[in-house]
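This document starts with one chain, in the form predicted on its own, laid out as structure tokens.
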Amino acid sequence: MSENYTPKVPGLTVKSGNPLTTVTDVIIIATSSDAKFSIVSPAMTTAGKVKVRRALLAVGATGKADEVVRIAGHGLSSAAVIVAVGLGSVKDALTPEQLRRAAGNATRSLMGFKKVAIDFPTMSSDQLCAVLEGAALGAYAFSDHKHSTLQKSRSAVSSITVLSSNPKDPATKTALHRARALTHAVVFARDAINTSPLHLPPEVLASRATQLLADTSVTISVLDEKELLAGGYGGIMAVGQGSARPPRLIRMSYQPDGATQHIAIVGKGITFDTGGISLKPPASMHEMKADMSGAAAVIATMRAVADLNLPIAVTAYAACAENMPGGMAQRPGDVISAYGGRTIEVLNTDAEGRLVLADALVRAAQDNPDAVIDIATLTGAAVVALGHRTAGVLGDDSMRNIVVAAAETAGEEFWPMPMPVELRAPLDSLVADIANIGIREGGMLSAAWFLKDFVAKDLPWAHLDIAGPAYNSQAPHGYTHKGGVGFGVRTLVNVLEDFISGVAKI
């Protein structure tokens, strides 16, 4: 792989015109189960929806939900291909997500095309950009680590155009700015998070995010192996230890003049947890490359605020290890000391991920924020609690509401998770401050406990645990891939903006 990394992203236009005559590879329309099957695409003539109508009919379209229908372009429009993408019933206002998912499902199914003109109904700037979001982040792919002729030359849609009857209206430049500069940082996520462990160390991942941010706002700093132990970053260090590739602490402040609000976001960054001397089975122990996901979605996130210039200010910080069963690994029984000198027994080396949160987590203070978050994935608990898809998110009452609320807008699935105060006194250690594990129940619950105790007193908190919808194993869906999702970098941004509109209140 070259040294040198930019994320790939399909180029997104808007502009007019009639789908049927655009000069383009594939056309994209919308269709509706309602009226036993309509299509509902709005720069489409009456003749040309007839024409289209009866064709997709002939093979069996319905317009349900999902419904992914190709027929051949020729004799019905200037492009080879037409996909059909069922919406249901479109009785109701369509949500973002809708279309968003929608979009996804079309250009995914579409390698070896290049460019895509795509005609939905969007009635608003928010769908429209939701549209172009699924679309780019439908037609991702990750080729990497592959060697293959074949392979390389069936690539993914490299432009993809959005008609739109009001193609320069200032709401529709805003959407178009928005929805590149969130694909753009999506698609850094997924291909960090996808990049084989070998190829991604903590010291290239912090290479990455140098590179990501150099032509921004965005100051970036690193300590390194011995800037860490100089500093006291106890828990970074030990998880980092057994691991022949040291640990790196990566620092992104973006301070724009005259903001008057300040969040800190804190990310998880182990780029292959091995479990330590506390080894993990090995049945799915590759996916654990994903475990940077938390780092992968701050370090994103920190380029969409530069690109979409946010005025407001947010300091982030990656706490990236390898957690490796090598001869200098910690060992269940060690006691450190993390970055501010609180203690931590540590009786589960597989539970590193709080250990480095702690550290930053302390760090962040320093910088004296209105509130921090932290994403990370950090237990099985929560796939056992919430499954594949959703997310769970503790914390002050405040700060867990404010970030449902920004998910449910960015269309990614986080849950409410209560803390039972129960689960507190189980940390105890006879011989530390606190250990790293509680009881095997509620797993996903006490973690947060853990991560509380190095939270500054007052400090509004939001703990954000994406151990399911992080890395997708199973089937692809929407504008979700195999594999690394880059998931919490939409809803991060949705927060940051909700702070500065005043929709979110401390």
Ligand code: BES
Contents of the next structure:
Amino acid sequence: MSENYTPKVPGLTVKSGNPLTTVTDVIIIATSSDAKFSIVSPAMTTAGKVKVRRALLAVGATGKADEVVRIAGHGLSSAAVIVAVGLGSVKDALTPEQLRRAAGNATRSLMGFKKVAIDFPTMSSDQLCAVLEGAALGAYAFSDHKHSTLQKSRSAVSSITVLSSNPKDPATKTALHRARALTHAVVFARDAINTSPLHLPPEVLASRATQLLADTSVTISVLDEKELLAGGYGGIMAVGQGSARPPRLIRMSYQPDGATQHIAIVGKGITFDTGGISLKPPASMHEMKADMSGAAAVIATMRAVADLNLPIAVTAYAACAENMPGGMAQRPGDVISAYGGRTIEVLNTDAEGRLVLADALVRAAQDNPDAVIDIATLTGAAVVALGHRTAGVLGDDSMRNIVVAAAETAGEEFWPMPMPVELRAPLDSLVADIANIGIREGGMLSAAWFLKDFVAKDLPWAHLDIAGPAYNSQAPHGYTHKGGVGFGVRTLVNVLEDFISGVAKI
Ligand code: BES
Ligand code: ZN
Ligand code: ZN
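Provide the structure of the form predicted together with the named molecule, given the form predicted on its own shown above.
Up next: the whole complex, starting with the chain shown before.
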């Protein structure tokens, strides 16, 4: 099975110019609720601001955060359309996330327009990068499965220019390069999540990873079902055996010359999770096409790491299988052997993510990394506990703190969760080394206890449960659309950069 796949990202540029005379389809400007209502433009003339402010006030603009107001540009600007996005109060320095959200709100509202220019108050290169990132991610659309050319042509914004007073600055170039790398990676992850699970069995996900990483310094190898069986990858094989479409373990390795640190990242890649014989209820089963979000995040992260030339070694594993209840499916009560030989009693076939992760975590430790981070849509309990926008982070205290700090910069919500010791005993099995479920209460926490058994002794470890935020079934917001979010990619890149800079230490 093969397909040609490349992520589609809007063109990003930075140049100087007056927002009201810039040639573009749409000019996006920023407003604030300060002084009743004001235009916050670094480059607009005072006369221009007065006119635009009056026109926006006439249609009820207030400048509050998340507000998007669209007016005709005729008589005011070279652009046919002016979009004013509210930043709320700008008395305090704007955080990168405020800028990402505002830029995303604007481009997200502009389906059908091609070329936009953005005039935002971007002082630092971090802020510039945030505007570019938010605008590019807000301009995302997924139309791979639309047949009608009419629907396809109502496409997302394809060209984004951010106006800046110092476009030639080296820091500007760096910000632009970084924004391109991050959005390209996130779009890859979003596309993979949004793709129909019919079209994305493990083999195709592996082929997409291979295509994404071709022409980079990342080497990729894919174990097929024969190699997995021969290698003793009993977790991945057991989950995949109920499907006619066999599992894959994708290994990606990035080893820049002179790197002194080495981090392993491991992603859950269940291309569809029916629950297996412990079948899920039908209500929102279709959302289980997003159960490969962890795998998508680690694959995407490898591309960003290579694009950014990060001076740190990274090895990634994406453990991919389709969890189906076919005639060969595993049964509740089956005892399987994970990679390395530890046995697992499978009491619930819907707790499959931890089975594929067990194999990958044991394998990852063989590469002798300094730390390992796994990322997975692992438990419904994480969604119950933290809602749709916040991920849980578990594991060693220091690693948890590193992830939380890195996530804050990325504008992704991660909350540290405990691993209460009494939740380990219920995972004891009568017949095997461990059972794959414990007690119901605190399900996110006992899942982490299960994984811990497969993390090498003394290897610093963080477990990221992204079951809530990986897939947005709620209303779109900021630069987040409905559907695949691409959650975790930007946090993982930040974690790696924090190790490089020494901000993160083990
Ligand atoms: N993929 C699910 C977790 C999930 C649920 C992700 C909702 C996103 C949204 C996972 O494989 C699963 O089904 N976990 C079970 C574990 C239970 C049987 C111990 C769950 O959470 O119910
Ligand atoms: Zn499941
Ligand atoms: Zn699952």
